[in-house]
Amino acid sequence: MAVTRELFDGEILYRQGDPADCAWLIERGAIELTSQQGRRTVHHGVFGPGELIGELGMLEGAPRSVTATARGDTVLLAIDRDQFHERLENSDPIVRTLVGSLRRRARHLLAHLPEDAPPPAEDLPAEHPGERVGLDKIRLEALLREALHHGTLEVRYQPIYDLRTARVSKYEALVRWQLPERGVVSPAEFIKLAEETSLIVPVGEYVLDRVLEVLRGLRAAGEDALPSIAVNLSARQLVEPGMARHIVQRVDRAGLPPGVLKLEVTESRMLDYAQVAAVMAHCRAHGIPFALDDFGTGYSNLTHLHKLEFEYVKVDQAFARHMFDSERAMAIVRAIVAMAHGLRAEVIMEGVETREQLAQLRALGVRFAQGYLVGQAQPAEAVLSGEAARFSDADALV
């Protein structure tokens, strides 16, 4: 079922007695609902943008009680019945049975109301500031799904320097997304969401197929030595049932050397150790390495490293950002390098912006840097030509 669905004065979005098999969020116009009761027709108002209609059909699974006639050129967006489910399943226990026992009530006074009575209407505008957010966060999940559909999510390319023989040997793949009348989505905002749903999944599989691309694009242009790209995956997502096996089957179909895909994992608090190092073990041993991600913050602690191998150590950019601020910064800094060595995995320190960061972490054994000094974040295409790899001040990283 298409995501956006436009329709023309008069058209009809669907009849009374139609299955509901979604809800519809009007984006622009207005839709008009009706119902015929015997050769009475009633009128239940005209619902404009902004509005959701058709949910309480959708979430019962009874046929629609109106219909839906266009009033003006009009334009929906489709909110699929999973959608809902989903997020209600994975609500508190106590929301969701005050729902089912909601929805049981409904049932029943619908089954015993006159038979000359006129339904109630489906659908009523939602008026207080809270409904708004939640409407608000039902359209971006839509629009979300829209975008994976149609491809438009786009994947920018951040260059690694590798301080040891002075290039750029990696990158790391980060999602972008950009709506017409909104500008730039926060990737914390839209990744968030996604990780409320199952939707992180098929947005991890759309940068995973993108990174590919471009690992094969560079080695049919003729590039003896590949560039690894890391692609960021929640614990959510690596202990997805199949996952694992789904991306080392892709690499092998790929025909790409080991090494030249790398996973972040930056879910802050792990699930299951033992399920997330087999998922581990099973990647590793088809040549794809692993980097904690943004080791210092949030519910980041010690026990990632304990009791999971990395081989990577990616340490959050507020430590490369205030290293000189204090001595006890500083050695902080040289107390995660060294414990990161100590495991017998090499640091990539985020958030570099200056040639003075950039020495001292030489100085400290850092073997990777990234950040602004080194590059923003590139298209694909800047990848490809090799343009992401050149610096616009190549003396500061010598």
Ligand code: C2E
Given for the second form:
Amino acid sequence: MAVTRELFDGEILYRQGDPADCAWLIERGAIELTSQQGRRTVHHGVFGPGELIGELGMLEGAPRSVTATARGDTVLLAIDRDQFHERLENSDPIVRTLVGSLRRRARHLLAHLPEDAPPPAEDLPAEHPGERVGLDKIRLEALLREALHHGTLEVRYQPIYDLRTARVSKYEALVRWQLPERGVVSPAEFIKLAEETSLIVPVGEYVLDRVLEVLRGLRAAGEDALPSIAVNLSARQLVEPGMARHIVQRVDRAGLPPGVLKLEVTESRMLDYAQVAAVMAHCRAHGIPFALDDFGTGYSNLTHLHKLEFEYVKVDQAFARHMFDSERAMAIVRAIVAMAHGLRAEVIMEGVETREQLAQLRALGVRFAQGYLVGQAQPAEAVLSGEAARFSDADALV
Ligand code: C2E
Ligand code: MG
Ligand code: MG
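Cool, the form predicted on its own is there; where's the form predicted together with the ligand?
In what comes next, the whole complex appears, and the chain from above leads the way.
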């Protein structure tokens, strides 16, 4: 189903009695709701931008109780029924109980209206400021669905420099979302949103597909030493039923050598270690190594390193940033490097922005560096042309 719908003045969005398979968020213009009571037309009001219509019918799965007509040129976003139900199912049990009770009450009221009374519109405008936040999320989620549908998410590749071979030998795939009216939406924002529902699954599949395309492209161009490309996965994605199988199947089908696709595991508050370990073992058996992302901050902690096996530990960029102004940060980096090596993992330092940092990392025995010094995240073409791997370090050979 198309997510955005444009209507001209007087065009009908839905009619009384139509099946209610989605709700709508008005983005521009206005919608008038009316119903037919015998010969009488009852007006239920005109709704404008930022207002949600049709949500009760959608929740109930009952036919539309009103007809919705555009007043002026109007743009709407469709709110997927499954999206709502999934959120509701995952919500606090008390919220679920309240919504259920309100739905039953609304159904009872509608069933017991006198014959000649106008039925209340199924829709109420959302005026409470607290609901704005919810509407913004609903809007962003609908637009993200649309972006996935049209393939307009972009994947960029940030180079990772190998201090031992003095070459860019790896990339990290970072997803970008450009919205016409909002500019670039940070993955930090929309990945979190996508993770709240199973929408994260198609996002992950999309990124994986782009990365495999690039790797296949490099191989087709006769590249003999393929770089490895890392895809970020949250723990939620990793344990999503079918996800690991999907990844392994795609990689096997692409016929790529082992190790060229790498997975970076990000924030993972509620890890079920046994389950994650099983998924990781399955992927590893198919030649997919793992990196623990953002180590040292947030939820990326020692228990992960204790319970799970990683080929790489990525040290959070906060440590590179403070390495020179804080002896404590330097001591922590030194300790992380020793610990990672003790676990037979290589260290990738994130957020490397200066030559001084790079030199210091070399002195500390860190193998890989990633950051603006080596390069920003770049389009696939720059990886395919070799442009993204240009970085060279004068100190490398001395
Ligand atoms: P991350 O995996 O830790 O990615 C590194 C982030 O640091 C990226 O931000 C990158 O642009 C930024 N960065 C790299 N070098 C430097 C530097 O030298 N200085 C500074 N200040 N920043 C640097 P970005 O692209 O905004 O990504 C943010 C986070 O979003 C990522 O953190 C990752 O957790 C998540 N993310 C990105 N793409 C995906 C994806 O496809 N799937 C999932 N699940 N998460 C993703
Ligand atoms: Mg990462
Ligand atoms: Mg990171």
